[in-house]
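A lone chain, given as structure tokens: the form predicted on its own.
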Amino acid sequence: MTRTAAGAKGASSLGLVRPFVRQYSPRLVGGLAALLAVDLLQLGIPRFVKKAVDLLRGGTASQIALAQIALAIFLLALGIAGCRFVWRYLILGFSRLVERDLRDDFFRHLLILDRPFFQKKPVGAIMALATNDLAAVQLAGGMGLVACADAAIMGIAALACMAYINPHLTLIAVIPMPLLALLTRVLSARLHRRFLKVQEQFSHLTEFARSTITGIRLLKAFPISGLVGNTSLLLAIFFGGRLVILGTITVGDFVAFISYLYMLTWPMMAVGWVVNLFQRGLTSLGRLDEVMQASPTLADPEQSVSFPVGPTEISLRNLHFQYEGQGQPALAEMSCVIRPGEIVGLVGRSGSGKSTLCHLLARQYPVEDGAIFLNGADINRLSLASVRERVAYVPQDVLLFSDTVAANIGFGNPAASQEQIVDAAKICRIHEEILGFSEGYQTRIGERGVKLSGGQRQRIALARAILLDRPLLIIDDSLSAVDLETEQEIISGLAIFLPGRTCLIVSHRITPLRNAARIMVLEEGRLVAQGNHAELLATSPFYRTMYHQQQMHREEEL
């Protein structure tokens, strides 16, 4: 990446936090003012120490004078402590507020991204962004900003005080500093490249490896700064000592000069740390910006039409769909009509396109114009919200929350009564099992339903979808962990519960679908046959073979 491109990317990344800096600018200005006060108060202590040393050296010191100097130093220390508390509260609080708001924006943006984005971005990478990268931004905006401002203020002020005592000696003491600036510039570029690699691999590497790499960089940065500081101290002692002997400066001046040089050592030491923090923060901001710049592949049409009222009819017209990066289409030349109120089964081998069709009907992927119609309206002319609020979709991998059974069933319909929740559970043949739990419907099921069996999780998720009371219900092989008899009972119960509603049921087992109004058979993304169970047994060799194989397997199990 060229420097121009890197600079443009950095400016774009900083745009993520610019609104928060403006929002919390009073807090930031107040914190920086308190930090300035701390540094200025610290500069006063060596002046009082110089005065005390000169009094003692000249033999004119008294207990009252020394007590006054001690009191002044104590008051300065007290002021330093108070101002230090203020800047910590304001500036570190500022960094936490920025982290909170940036995290909120990040998760808010994630919610609008659709399925194709999450196929490219693994969960581990998103978790790394939401934790490690945001922490790096917070550290740069907190302690990094403090160290940078403190080093700049203290460095300039210390140099000014040193020059006031003796400009010639100050010039000698700062001779090694250009070397530090050069080394810092080289280190900065290396830090950016190396930390970017660390962040990109964070979802795959162990925390131990990451910490080790980071530690190596810090170990290399601080000894260089320390060497420069000690070299400056050596020069100050050698040449400053000669000036004291010659009487050019007093012993008090020399002690104060060394004190200011020690104050200058911290800014020099802080250079490597500040560069490290800012590079980490900027790198992490860049990684976050990549996600924030991502846009969903699905978008509402500029002029959407109203969703036609009434029971939902689905019309597929030469539907073709291919996943990005895949050589073969997932669906090809699919045409059919699913009539309102019809319960349709969908069967076929793994990879035949069953789930893909469900994803497209639930508007999780974009399709070409004129391929899918709902009640006669092209799905691309309807707003995403108007389609999704009419679809209840139960995926293969169901998701439950660490809450009660009742809360999970009623998640999509918070206004549902306990009676409605129980009715939905009864349709899904899970009611009796729930009553057997320790606290019935108020039993907490743990993270992702860890306390439940696979079949129980699936049936609770199905009950949640039923309670939504949507015109179109899609069950995407989400009863695979339920035994054959129970699945058949559930599908029979749905026929009674869903009058006037359209239902599409994907199942890898044919027997539970025998009573469906129609069964669609998919093979390699194509609709190869459709009809009721008896018709398909008579006309479709593929369906007949599948059915007999499953029957033989069932008999072997029995």
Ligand SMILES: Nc1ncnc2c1ncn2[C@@H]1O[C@H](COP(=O)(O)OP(=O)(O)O)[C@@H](O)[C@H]1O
Contents of the next structure:
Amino acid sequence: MTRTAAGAKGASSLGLVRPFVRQYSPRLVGGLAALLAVDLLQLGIPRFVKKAVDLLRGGTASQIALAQIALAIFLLALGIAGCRFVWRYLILGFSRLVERDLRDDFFRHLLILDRPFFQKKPVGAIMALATNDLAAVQLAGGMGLVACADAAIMGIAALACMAYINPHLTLIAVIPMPLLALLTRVLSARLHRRFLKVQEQFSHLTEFARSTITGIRLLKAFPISGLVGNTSLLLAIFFGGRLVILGTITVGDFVAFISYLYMLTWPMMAVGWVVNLFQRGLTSLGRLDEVMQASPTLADPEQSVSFPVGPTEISLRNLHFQYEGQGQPALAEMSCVIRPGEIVGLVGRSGSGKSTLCHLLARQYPVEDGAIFLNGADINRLSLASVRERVAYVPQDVLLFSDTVAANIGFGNPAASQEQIVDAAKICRIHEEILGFSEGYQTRIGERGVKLSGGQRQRIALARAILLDRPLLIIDDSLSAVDLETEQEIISGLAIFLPGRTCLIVSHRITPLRNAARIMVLEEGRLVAQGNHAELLATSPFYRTMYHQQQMHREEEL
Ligand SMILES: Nc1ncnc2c1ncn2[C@@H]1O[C@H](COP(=O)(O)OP(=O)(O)O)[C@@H](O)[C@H]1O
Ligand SMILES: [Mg+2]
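Could the form predicted together with the named molecule be shown next, to go alongside the form predicted on its own?
So here's everything in the complex, that chain up top.
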């Protein structure tokens, strides 16, 4: 995307922050007023300095007069400090509030997006949006806004005061100034690009690094700005000094003029910096907007049927499914019925479509009408929430949180008692091992806690799903890291502990499913055989080969 295209897109994305700007506008207006006050008070100081210098020079200075001027300057400084506190508090607070609300919105939106979206947007990209891009927006809305307003007020006011002293001298002294704006702009853009390059390499460089680099950038900008500023000073001293000698302006005017010139340095630098800040903020806003505009692929039907209660029957009628951008269907011509309360095994080689079927049943990808029926109702007619409330799904790659073992098992069921948690753990053959941890069920998992083996993680995730106590349980090869005997024991246990629950158990190994009443065999997205273990051995050459291969493999391992 070119810079301008991103900028233009960003501009239309301003709608994203408009409601917050409106909501916090009193803060913003108050802050800008305080900023204006700071600048006006600041402009007052050189006027008092001029008075003092002229008094001293004229030999009419009395101690009292000087003390009065000193007091006035002190009061001005006090006022400046107070107002500066107020604007910082209000405007930076404003930008933080906008950032917070935007982040909330962004996060809420992520929650409604579904699997197809997250497949296109990797986690890293979303993390970058939630950190760097939001920070860029915050920076533009906070410091960017302040610098912009400040530069405008200070710049115009300082120029006006200088012109009031002497317009010609003002013109001469500001000649080098535009160079300053240009320099900061080029320099800050260059350093930002370098920062992006660094960031690409260290994907988790965060706010700290960003602010450090911004700091370096400003430090580098200052020596050069000093040079430009000093050129202005040189011009002012040379030509201004002449005016003093000629008596066109007083010495006090001369001193005040130079003070104003100093005040002009910052606004000039700010111009370049602010342009970059805004540009970056807009680009980031555009990127955030892109996600905010994305809508979930799966939508609730206009008139949803409520999910029929009780044990669940699954019926597939000539189910086809193809992932976006794939040439081959992942599932094809799939028809079968899984009766309420039945426990069915699903086997097949890697890539045969087992996980795909699980995803479709858990309603994670859209399917065509008339292909999947739950208790006789087309899955597309059921509300998303009602499907997800009925299905307990254990994915192939389980996810645990860095929390206690008990909290991880009870995650989906906050009302679960300790006994229920223990029971679920027992069904999953993990209870004894949990008792062996230093703090039993209260042991923390993760970085600062116990390191679990893959099999332990899987069994804890399964216990979580069992505790959900849903009528339909889908286990997607979630016991692959558990030894064969234990997997078999767990699967046999499910029938006893979960009477009436329909259960689809995927396993890439046949042995643990040997006792299942029915096993379905998938090959390249097609259901090629079904029956119990003995029947399949007798009727399906594919199944037989697969089984013998696994047996041989196992013997080799032993
Ligand atoms: N998210 C995806 N996008 C595109 N193709 C996919 C995706 N997930 C799986 N596939 C493809 O669909 C087929 C079935 O995959 P999958 O259901 O994961 O098989 P299994 O679980 O049996 O190993 C494979 O060819 C795989 O490459
Ligand atoms: Mg799989």
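Positions refer to the first chain, counted from 1. Rigid core (definition): largest C-alpha set, two forms, superposition within 1.5 Å. Keep in mind that what you see is a predicted model, and the values were worked out from it rather than measured.
In this overlay on the rigid core, M162 has a C-alpha that sits 2 Å or more away from its partner position between the two forms.
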